[in-house]
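First comes one chain, alone, set out as structure tokens in the form predicted on its own.
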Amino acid sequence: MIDLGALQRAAQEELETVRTNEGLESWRIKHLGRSAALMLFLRELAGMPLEQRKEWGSKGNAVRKELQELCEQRVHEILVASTTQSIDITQPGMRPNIGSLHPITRVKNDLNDAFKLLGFEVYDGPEISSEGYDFDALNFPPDHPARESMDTYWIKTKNSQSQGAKKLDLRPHLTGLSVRYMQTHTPPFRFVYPGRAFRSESTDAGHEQTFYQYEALVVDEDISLSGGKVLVYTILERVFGKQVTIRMRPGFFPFVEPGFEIDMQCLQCGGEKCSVCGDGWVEMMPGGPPHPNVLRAGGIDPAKWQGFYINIGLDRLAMMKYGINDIRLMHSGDLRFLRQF
């Protein structure tokens, strides 16, 4: 048998002299570690008669519990002492090392603020969508190439012959969300819906497989093309803090009629051509009035209501604002890139 009382007193006296975390760890190993006299004694109890095992086991565990509580208390005391001694309240404060917002998030927040001031609602929807919303309801013909697997990520289901609402995909654009919104709201309305989209395509400095879009839709009884153009100017001026040069070219998109390609002059090169733009212009968004078939899919009478779509490429907008010359950096997770913002 060992003298548990003497062992406990010796450990307590030694603990009172400990002033550092390193010293405390050495004390813990010596008195509570696997090779400590107390721990060896408790393991040897297994070979004692039952009555002795109960008596000495109770005493030994009580000593161990007391030493553990003293050790935890000493940890707190050392922490308080070190904190008190290391802080000089006369010295200037230290800037906390915190994270920052991703450039795409910054631009999205700028756009949210701008559209909210214009009375728009911010809407959200699922990233897993369907052929019904992303193509059928948007007036895409059955043989449109965007429906092919070379452009769209289709999700395998038990029934490989599924079509329409049962044929699932990773949304290749956000425009299907506008139909979801129209089906559950009564015009007039104006709303925006930012989010991530996925497209099966080759990547380069200006194209990525995963990217962010920011779409807006206004539906009212009287919406003009000039009003839509003013809206584009207003939003871009809010984001960049200055007027930017844009152009609207005729373009075909199944969900708008007539359709427009809306480009802005590249701010990277000032229109002089670079790896981002290629020809001095950056394709920012398609736009135009919703096609009557799209309004019908949303449960809205095209004979009474008109609208205007804006479909903004959020990644490219962030590239123009912050001078980023490769869209692939946006989703690289490279801390050297992210720490610049």
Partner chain sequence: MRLSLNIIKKYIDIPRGITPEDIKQSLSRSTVEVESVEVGESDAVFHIDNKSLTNRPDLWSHYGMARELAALYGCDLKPFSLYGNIGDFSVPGDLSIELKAGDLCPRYIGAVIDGITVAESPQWLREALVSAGIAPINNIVDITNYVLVEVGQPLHAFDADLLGKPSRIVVRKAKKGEVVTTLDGVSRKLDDNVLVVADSVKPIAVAGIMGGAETGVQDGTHAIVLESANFSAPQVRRASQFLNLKTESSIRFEKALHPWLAEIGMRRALQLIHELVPGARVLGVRDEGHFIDKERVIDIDHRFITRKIGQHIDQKRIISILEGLGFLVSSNQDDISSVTVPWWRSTGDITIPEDLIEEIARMYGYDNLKPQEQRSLLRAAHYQIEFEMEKRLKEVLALGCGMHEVLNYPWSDAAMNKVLGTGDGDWAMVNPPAPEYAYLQTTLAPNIMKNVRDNVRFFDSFALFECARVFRQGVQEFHGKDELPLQPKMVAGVAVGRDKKVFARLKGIIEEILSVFRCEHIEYLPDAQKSFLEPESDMRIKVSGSEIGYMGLVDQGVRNTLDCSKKQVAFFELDYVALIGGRTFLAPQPFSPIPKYPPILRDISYFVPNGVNADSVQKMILGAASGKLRRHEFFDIYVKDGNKSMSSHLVFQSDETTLTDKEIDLEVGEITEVLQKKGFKIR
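Hand over the structure of the form predicted in complex with the partner chain; the form predicted on its own is what we had up.
Next comes a single chain, given without company.
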């Protein structure tokens, strides 16, 4: 037969050391739970002669009752202890489990907010596009060296000799999308079209084969170079939350005339030259008024309408904003990187 006394002593001693509700619950399962020694003993009694059942049953149940009472008492003691115990305010709190948005999504959202305030519509389109929109409509002369500078990924199709609308590509930039919009909307209009673009080039800390761009186009009667500058300042100040120093210089792109590049003074070093910028300036965005041939391709009369494009590299913007030193981290899927945002 079981030594009920020893069993009770052991349980009581153990109970003395219990300080928390969790501890108490484990104690309860161990000594009063379904598979506790005492409970198994009481269940086994059912198969014994009546005499023994009576004697041991009452003894066993007395132990159980006592342990249950002690347990309840302990519940009360723990409650009292917890309400009188002082709080250690320096002990770390319990942080909620929150995920993260990719830094590129974050800057894209910032830009969307800024452009929406200026009345811009958001637009989207295909990632597999065609030579017809990505080159022909954008004033790249046929057989011109500028076509090569785009380092385009071409898509295999049944007819490898296809050209124009039938020659498919992974869009090397977003600008072709603007012609899709122009062909289906009536000016004046202003819209943005964020997205990713693809170039067949070797990757390093500053170059990626898949990268994110944010492009905007305004078409109106009088939007000028000086007008476009307002846009540039608004955007950069919104994203960086402070005034930034920019410079504009010529840059050649067949779809704009004149074309230029906008550089921003490096925020890492404040223009003092560092490893991020090299010479104190960071190339932020090219832009310029659409070439008249591009407006024509979009079905818009260049004698009446003019416009202004800007194209922002989201990867570079995010890198500048958060001080990220390698563009390849963007596609790393590395949680040690992602969870910081």
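Please read these numbers as outputs of a predicted model, since none were measured by experiment. Here, rigid core means the biggest group of C-alpha atoms that superpose within 1.5 Å across both forms. Numbering follows the first chain given and starts at 1.
- When two forms of a protein are overlaid on their rigid core, residues whose CA moves 2 Å or more are considered shifted, and H291 is not one of them between these two forms.
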